[in-house]
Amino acid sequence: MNEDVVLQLEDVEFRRNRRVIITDVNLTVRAGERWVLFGPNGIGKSTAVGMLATRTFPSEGRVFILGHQLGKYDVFKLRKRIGLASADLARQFPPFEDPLDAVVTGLTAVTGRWQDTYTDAEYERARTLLRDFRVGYLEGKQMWRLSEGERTRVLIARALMGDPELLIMDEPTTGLDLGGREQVMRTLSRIGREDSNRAVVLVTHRLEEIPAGFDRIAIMGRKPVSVEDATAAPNDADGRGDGIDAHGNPSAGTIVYSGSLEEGLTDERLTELFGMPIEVERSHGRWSAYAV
């Protein structure tokens, strides 16, 4: 594997109680590129993510992660030079948690403060990154009071403080207003204009919530399925195969495009994604799509 691969899935698959999530994934992320990985909900994004953040292994297939593959090397320390930010790590900490406290123990992967302990400068890090997202008035508060906005700025800060080399952000922007979600923008579309060899990944189903900087992407879509499970799908009488299998359930989720995001978002492919007429539109350096 080349020295400068940060992320690689070759022939991923994932099952859950017999049912496959995602199949055929393959994905190439390279040191210094800013990633995008799109598609409609219910795809498998969350999985994916799952297996780059460490906290889920495929059924099939391989991931490699910072060189080294995944499930015969400690997730522990690869967690450590991972950032993470996801509103299921959210939910990990504890209520009464003091936001400074979230941050700081980015350095060491742990979610809630115990035995562990920090020097003052790392303490001094972490008010700084507090202070660089317009946060640090929330110090000595706890994490339960927290708008979805504050919340979403301490986890981009916990994520970046072991600078880490791989950064992966899940659906960073859900749940916020319109101003809350411009102040999250602000943030990523900073990251993604930085200069280092960080590879940063960004999962969003929503082309307005894609930062300027990132210029590649992901797209997930059903993997087609075949024209006899197709016919034996209880729900698909007319035989054409709207992505239901033969158990009636949707098929898996796979990568239909890697590359170019300009190449990679247009009106024909999110048609086809999704199912009806997309239009798509730049404007500003942003991206937004509609139904036509």
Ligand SMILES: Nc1ncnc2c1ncn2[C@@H]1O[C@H](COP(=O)(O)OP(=O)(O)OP(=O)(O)O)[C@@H](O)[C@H]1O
Given for the second form:
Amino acid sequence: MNEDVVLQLEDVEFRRNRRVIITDVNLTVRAGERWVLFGPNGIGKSTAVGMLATRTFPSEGRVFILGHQLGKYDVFKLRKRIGLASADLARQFPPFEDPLDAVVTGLTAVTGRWQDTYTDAEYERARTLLRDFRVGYLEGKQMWRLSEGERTRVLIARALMGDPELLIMDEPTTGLDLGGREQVMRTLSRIGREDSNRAVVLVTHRLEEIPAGFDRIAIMGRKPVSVEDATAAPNDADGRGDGIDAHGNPSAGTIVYSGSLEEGLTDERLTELFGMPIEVERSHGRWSAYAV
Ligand SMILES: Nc1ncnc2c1ncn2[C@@H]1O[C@H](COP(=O)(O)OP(=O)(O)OP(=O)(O)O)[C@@H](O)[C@H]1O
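Having seen the form predicted alone, could you give me the form predicted in complex with the ligand?
First the chain shown before, then all remaining chains and molecules of the complex.
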């Protein structure tokens, strides 16, 4: 595989309880690229991220991360090279963990300090990161007491702790107030524009939260259900039950577009994706979209 390929998903499918959640997912992310993974609620973005972060395995297809095939290489080694900020990860911290420890353990990718030890310099870096996100005052507190916004900032600081080759952020601005969101956006824009080989994947369902420097997008939508697999819905003129499979589940999510952000975010594509007329706008370098 080409050396600068950081992530490669080949015909990936993920199934649970007889339901196909995502299918036919193909994506290549190279060193230094900044990607947005975009799509409506429940389409499978976090499911895909679970694989990119080595937390779940595909039911079909192959996932390569930093040159290694998922399932055929030690995930603990891989995790040390990946920075992750996600709500799933946030739930894994022991409730009484000191936020400073939650950040410094980003180096070893464990949740919950146990027998691992860190140097003074590493702790100093963790403190600096906390201060960068204006939550230096959280040192000595307990994770379970943090507000959602504080927890988010701790998570991003942790994701950056190991200077990772691959940075994955799943909805990093969830729960933040306006000031907090804009502050995280500033940091993400800095990461987006930094001159480095770091590959970054940012998951969002809000166009307003695409930071500067992110110039590629993978858009997830529903794969059309084949006529044989569709369930007839009572008021459905063509008797297909749009987007509902034979078990009554929504049809699988897939990547319907990947490439340049500017070419991807069109009125037509979002109108089709959300099933209503949408107009996309861009001002002050930021994107937004409204139903018209
Ligand atoms: N382990 C699982 N078992 C069964 N169903 C699952 C599992 N994980 C996810 N799902 C289902 O798969 C679908 C996709 O979920 P996922 O969280 O990946 O979507 P998402 O695009 O991240 O959504 P959101 O934008 O709302 O966070 C949902 O319908 C969810 O209920």
